[in-house]
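Read the single chain below, which is given as structure tokens and is the form predicted alone.
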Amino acid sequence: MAVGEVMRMEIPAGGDLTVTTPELHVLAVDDSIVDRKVIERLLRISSCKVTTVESGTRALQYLGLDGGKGASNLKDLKVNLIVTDYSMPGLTGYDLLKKIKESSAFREVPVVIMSSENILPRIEECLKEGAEEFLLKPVKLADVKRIKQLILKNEAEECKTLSHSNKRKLQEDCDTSSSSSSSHDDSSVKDTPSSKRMKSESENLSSLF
């Protein structure tokens, strides 16, 4: 869900109110076809839209971060979460994380690193670089659901902050407009030299009668 989107509320023919949960688009990156299938299945069970690629290089191509050689049309590309394996030939998950965080278009997208190796310095390195979480394989359904709820909560808070910011700006614009209008009205009712002269002449005529 991109910033500014909200959950849709629908009222079916029966009259019961239902809430349609926004669908998250997840890019899953893993060189193991078995692990790709596992994470894809868990994400789909959690009602996520999933795109899978087999390497960090292919992920960069999909996101258009490969120096203009990407195959994707990126104008309308929306990715809410990137889940990547750490140990991959060529571009590692850590390298991919750094590329994403250096990108102006995708630096705000949460990145989750997966690994079958519980190596503390590696975990700390990824978290320091900006990873949302570091999951140990095999990834469980509870892990995916927890991350999804975290992403939805963060985006809801961003939408709320954006809404408050827009309201505050609108109020400031209204106040400025009102102040300008008031100033204009005050200047329009001030006595001009011509009006003062006409008023004086009227008073003189009144004194004659």
Second form
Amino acid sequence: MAVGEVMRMEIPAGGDLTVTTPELHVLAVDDSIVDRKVIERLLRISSCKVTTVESGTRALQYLGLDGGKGASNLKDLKVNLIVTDYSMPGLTGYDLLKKIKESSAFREVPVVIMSSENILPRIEECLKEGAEEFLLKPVKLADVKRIKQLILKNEAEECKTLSHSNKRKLQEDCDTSSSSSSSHDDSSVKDTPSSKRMKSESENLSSLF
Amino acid sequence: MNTTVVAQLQRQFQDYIVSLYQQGFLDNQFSELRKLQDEGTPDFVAEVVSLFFDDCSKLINTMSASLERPDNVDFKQVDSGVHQLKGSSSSVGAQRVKNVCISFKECCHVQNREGCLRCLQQVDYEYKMLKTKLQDLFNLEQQILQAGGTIPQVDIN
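Compare with the form predicted alone: the form predicted in complex with its partner chain:
All chains and molecules follow, beginning with the one already shown.
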């Protein structure tokens, strides 16, 4: 099957389930041109489609969240993941995160924050606001691979949920799901941010020298 | 393909890049970048470092202007420039440049103009030095490829 080809599955419980092969589309936001180039390559090498923008404002424009015209054209815009730097002039990564989580169109899209500074209150603040992960720069291939696995897993969980019921009750279904054998506990995404923080922290610490 | 010539060049390349790590010019992040390069993107590392050096030049000019008048230094702006420089040097593995930025930041925090000027000079020196070194490295790479060989993967751990 070619990348991007659509596979249609008939689900007995009722309704079609349309599943696309996983080429994730990632929006990467960073004011540093060096970092943009690196993150783009990291994502491309991980088989992701990448769009890079240089600011939070540009990101909002791209997503149609800037209150401007043309939001209706973006109905078909599919973004699977947003990766953003924290410290940017104007809109910070945190501000951007908040706006995304406030939007109806993109609040389900996972947001990963990157920062060169390992500041605990900052990490907590971002995780509390709904960030999926907090990555310490410089970002490595292993970080991106891990994030991608996480996102794909989340998407698979969502598809499974849709097949069981037509409503998206993600947390409820994740709790009862028994087939995921990974040690990573996805159901704790919003309930226990501390586990993410601890995981990110210990991993970040181990990448420091 | 003259295998002796290729082997010699590869040896030269290996020794040179190892010495750059040992002398602290480069750190692990540079080897992370090299992992991202392949036959399809043979110039990736060269392109990234080129962007970095352009960044250095631009930021150093801006910071120099901010530090120029002793009675009117915008330390916030200098600090912002150092922060950016520290970030991008970290992203490419330019360890010496990054280390100067750490001291530079300190000077900004205590508003030490003299210290800042020294750091600025140092950062200028270090990035230009690295630029020369990496140019030599990339030239070696080109020679290897032209001689029909492949670039060795170097494990620095």
